[in-house]
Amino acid sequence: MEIFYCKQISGGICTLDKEESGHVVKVLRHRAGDELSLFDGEGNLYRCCLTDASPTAAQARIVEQIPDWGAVPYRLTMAVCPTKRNERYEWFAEKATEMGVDAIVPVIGEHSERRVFKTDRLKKILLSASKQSLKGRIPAVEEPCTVREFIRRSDPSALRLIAWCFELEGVERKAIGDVLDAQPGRPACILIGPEGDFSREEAQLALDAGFIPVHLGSSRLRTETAALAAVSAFYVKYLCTSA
């Protein structure tokens, strides 16, 4: 199935970006008359004919939409520190997007060794992973925080985690299976820590804010193998089981 991105949409007319438009006239050589699928990257399909194959400016007219084309029955956001290597994250990021995730944060702790991350690049590959996994919504990337400042303002109605890997006194962590297990269907956010971990300090104002504490087995994960766990105990739960 040939999916192509438009986010230019008015008055039935679909008008594809340069980019999209080259795609679809020089490479694939449509022409007026064909048919074509877009999505917008918010949730809705397009079945559409294409009415001017201009190789820099394409026109579609819209014939069906369909509203939440892709969609997964949870609603995730993902805070994860950057990795020391940027292909590491980029390889969370791509396949969580396949699997399916509402919102990826990159988020710095105090043992992070990455400090700096641009999300440009991260972006285009978000919008290629929901076309090839048939995603009708994109992920939205948000600009880099601080662990302290998202924890601060993050939503306390939402099922809010935080996985770590040292020991605190008085503090059991859940499987995260049994979590939500015990909470299903509440919107969800999960921190993953960079390779040095969170602060204790990190941890504990989390506990103080009502993050849950879980674990993610008995191994000891990179920090992206941590993450696309999560995002994986969620998409087998609600997807998994019900396919």
Given for the second form:
There are 2 protein chains.
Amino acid sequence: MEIFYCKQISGGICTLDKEESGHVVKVLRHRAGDELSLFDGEGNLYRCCLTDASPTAAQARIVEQIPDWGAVPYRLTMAVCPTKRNERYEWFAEKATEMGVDAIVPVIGEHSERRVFKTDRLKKILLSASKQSLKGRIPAVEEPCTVREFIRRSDPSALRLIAWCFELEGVERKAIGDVLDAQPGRPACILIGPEGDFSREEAQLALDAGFIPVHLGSSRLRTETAALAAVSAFYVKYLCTSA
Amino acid sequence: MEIFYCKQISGGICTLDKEESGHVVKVLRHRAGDELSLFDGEGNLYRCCLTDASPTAAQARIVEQIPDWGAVPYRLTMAVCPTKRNERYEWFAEKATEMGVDAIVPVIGEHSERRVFKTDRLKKILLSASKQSLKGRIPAVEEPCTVREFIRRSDPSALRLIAWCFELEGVERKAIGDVLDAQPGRPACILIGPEGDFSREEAQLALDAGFIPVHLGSSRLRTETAALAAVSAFYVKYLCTSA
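To test you: the structure above is the form predicted on its own. What is the structure of the form predicted together with a further copy of the same chain?
Up next: the whole complex, starting with the chain shown before.
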């Protein structure tokens, strides 16, 4: 099945933008009367009937609305420091979207080499990954903030995890799988550091704020692989294992 | 820590090839007497003392040998159909190596668009991923074979899984996490199909051979994402969850 993105919806009528209209009408040669599946990127799938096959502003009438379409049974925000090579971050974000993630926050750590991050390109990638993996909701891409700022702003009611690789005296990092088994169903956020890892001050700040230190296994994983392993821990627990 | 690859080992002396010698001597400027960590790609890490800082054929004396270095506590062969775009397959193989996999077999399915696969480039990628993730053993990359051939050759004593996306009458696909929980510790192989999925004949052939049909969750995952989700199911169960 193929779904098309539509932001402009009012009075039961969806108006496609130029790009999607061209794809629907010129490329796929849909005609008035054809059935179309549109999604608004906010969780809704709309089964529609194409009413105006304009190649620049096609319109479709909503026949049925399906909320929370393709939603995963967990809530997960990934706060991940940008990788030196941008395509590695984009790869992580694409794969996380396919599996299922609610939000991606580029956080800048004290040891981050890349301190600037543009979100526009990533948003396009997540839109297309959401289409490909049939998800009604496109993961949010938040504007970059520092690790300290993210910790300060984080919701204390959420299951807040941080993964670092160094030893911190008196601190035991739990296996992420054990933490998820012990606290199922809670909305979660996970902090993943840069190639140079978090600073000890950032780690301590997270601990003081109530973050749970976790490890992602004994393998030395790249930043983007660690981030995806964390998403996988949720995906495998909630979607590849029966309750 | 940095490790260097060395195939030529005899009489307690490791002789590095031109590339690694250049890296050790010219780039990192190691001198005779320096400590080096070498690995043979077959599971052994060697703590060595550099005895000859030749920029083309450096030699080091083995001080200590550590077998099964960086080994993961599961045995996994991934038989994955090549993706249309090669870099997606290479990405999967790199990430699977970081997490831990024993062998990768490019299998050609009846619906595979790419029917030719060169393994040389992939082997280089896995060598560098093994170095990066500190694994003494480089995953084997087998020569391509057809899905039918792989099924025919597969070891009946292994936990053999196949993931397809269509409905096959009378066949229930189990969640991969449940299968792993029910049969821990068995050497496993997993068949992942191409963009066009397996043919029903291939699926039936696998069933007849005793493969267990599994699903990888409700998300529609790309071939390379499905393959990594399967590796993640093992990685999370064995390395991110305490027994």
